[in-house]
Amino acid sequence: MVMDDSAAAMETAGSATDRAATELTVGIVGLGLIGGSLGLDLRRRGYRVLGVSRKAVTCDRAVERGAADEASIELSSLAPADVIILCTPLNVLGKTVEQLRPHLNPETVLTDVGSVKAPIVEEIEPLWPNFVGGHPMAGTTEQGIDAALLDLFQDRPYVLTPTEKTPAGAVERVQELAIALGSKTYICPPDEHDRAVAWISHLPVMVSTSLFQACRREETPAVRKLAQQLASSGFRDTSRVGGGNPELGLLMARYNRDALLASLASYRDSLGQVISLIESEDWDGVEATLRQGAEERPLFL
């Protein structure tokens, strides 16, 4: 995996991006959290912004809060676009290309916000050679035109996911957008890429969404409410990614279902571990095992 963090590529690609902001279009599919964010932040910086949702009331509420010059639900009003990102679920990704096609100039950049990538590359790069799999890594629990955020990618992770079959121009292009961002760029193969999420975001997902279901199993009504009086930061902290849009956690599960199988196997190991240490009263080991989370925990944050 590279990152491109040097003071004189961002510097270069800074001056790029200046330039390519007055002339470049920029088209999102679906006007949510991240399609919003993005075309807030895309406007601001000085990119024409054209979007496009299923839903009239979502165009006209885009455009007012400026997350759009113009909206529209049809797709064919982003033919002037030179760059159109996708912001649909995984499971229409592909759909929305083939109805996009007809609309395109051939050299029109297509890229995704998807946070699976190998399925998804290998499905759209046929159909358009000019994609580039792509995952800015910033989010929230709400969802909606209304919750988009400015600064949503500021110092966030945002990975591209090309392949020897994708064109290095594409690439360049997709990664001036990200850096316009103030997003940190990260290039990558889609398979390590998921490989990767699925430790660090999907595995949690599912591991917090478990922790609803224990809690659920206390079999005192009055215990189990004192426990959801008492829940406090901790508690918050982690269930938080538990207590998202259940349509892309179930996604996550779906597209990426091989490399989280092998991370919640191996999170079943580590709990099994920890069970054991206790139940023999290994205190000893108990206190190395938390040691060592403590002493690790700064290299994933």
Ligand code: NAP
Contents of the next structure:
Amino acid sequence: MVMDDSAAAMETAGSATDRAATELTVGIVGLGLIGGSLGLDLRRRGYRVLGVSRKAVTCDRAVERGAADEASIELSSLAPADVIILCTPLNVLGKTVEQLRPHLNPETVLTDVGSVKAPIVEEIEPLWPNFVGGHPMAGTTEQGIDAALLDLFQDRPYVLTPTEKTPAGAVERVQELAIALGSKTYICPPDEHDRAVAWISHLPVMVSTSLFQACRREETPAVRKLAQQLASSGFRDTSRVGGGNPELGLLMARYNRDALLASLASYRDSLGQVISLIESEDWDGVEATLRQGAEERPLFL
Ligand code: NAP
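Can you now output the form predicted in complex with this ligand? The one shown was the form predicted alone.
After this comes the whole thing, all chains and molecules, with the earlier chain placed first.
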């Protein structure tokens, strides 16, 4: 299920060409954690970055932080951009493209950073043929322009999900940017991306939040308080990914519903197996399960 095991996935790495860094103007829509971090990195690598966000205060802060050369609330300001990276929440990506397209020339390459790909590609491809679905796989539990970080994408996967209709030149252009960020690029079909990230990103968010919900239901106040006082690195690690931006988690579930439900059902089966092993005091079975996880996890990662 890991992307680089997929027959369709291709991995590349390398460094950006000087030509790309000096000549390209990159537009970014949505100057939050991901859009702001992309802007910081791309400007440092010599690209001219034009930003657009919903709030004027966010635009001012993005310029102040060095995440954009210029920023505005007007999508028309992106007319000179060669490549535009859409970094708004999943549910406004399509609407953004509809509002953006009267201002663009047909050569402009559009890409997005949405965490789910199939429904987004299906929505945007008919609106703008020069579009490549993308997903830089990096983040933190924070949000907004003040959470933007330099080098967020360094050594992290950056997935591109072209279809048979995507122009090869558009894929190359976006791949150049991803490589300039220091990312490892992977190419796979949108639905394979969605099934893979259901396992390694969306399922962990739901498992992590369920873990926290279960723990907070402890009925004896003294035990609950003690658990809180004793919670250390193990609980911190396992509950961390469920404690991020709720809007992002909700949109992942809405947009990747089928793949997420399939991975949750499989997880419920795994949990059920562990419960029956412990109920029946099958300690060999418990040990075998734990041993398999300990042996295979490092290979998987
Ligand atoms: P975020 O920090 O909340 O940033 C999104 C920004 O978009 C907000 O700061 C907001 O700026 C702006 N925005 C919202 N609606 C807009 C609109 N209609 N027009 C223009 N700007 C708008 O969220 P994020 O974590 O960067 O996520 C953005 C995208 O990245 C999502 O599609 C998500 O799936 C994807 N992604 C997230 C992660 C992650 O771990 N966080 C990882 C990979 C990909 P204002 O302040 O101007 O309102």
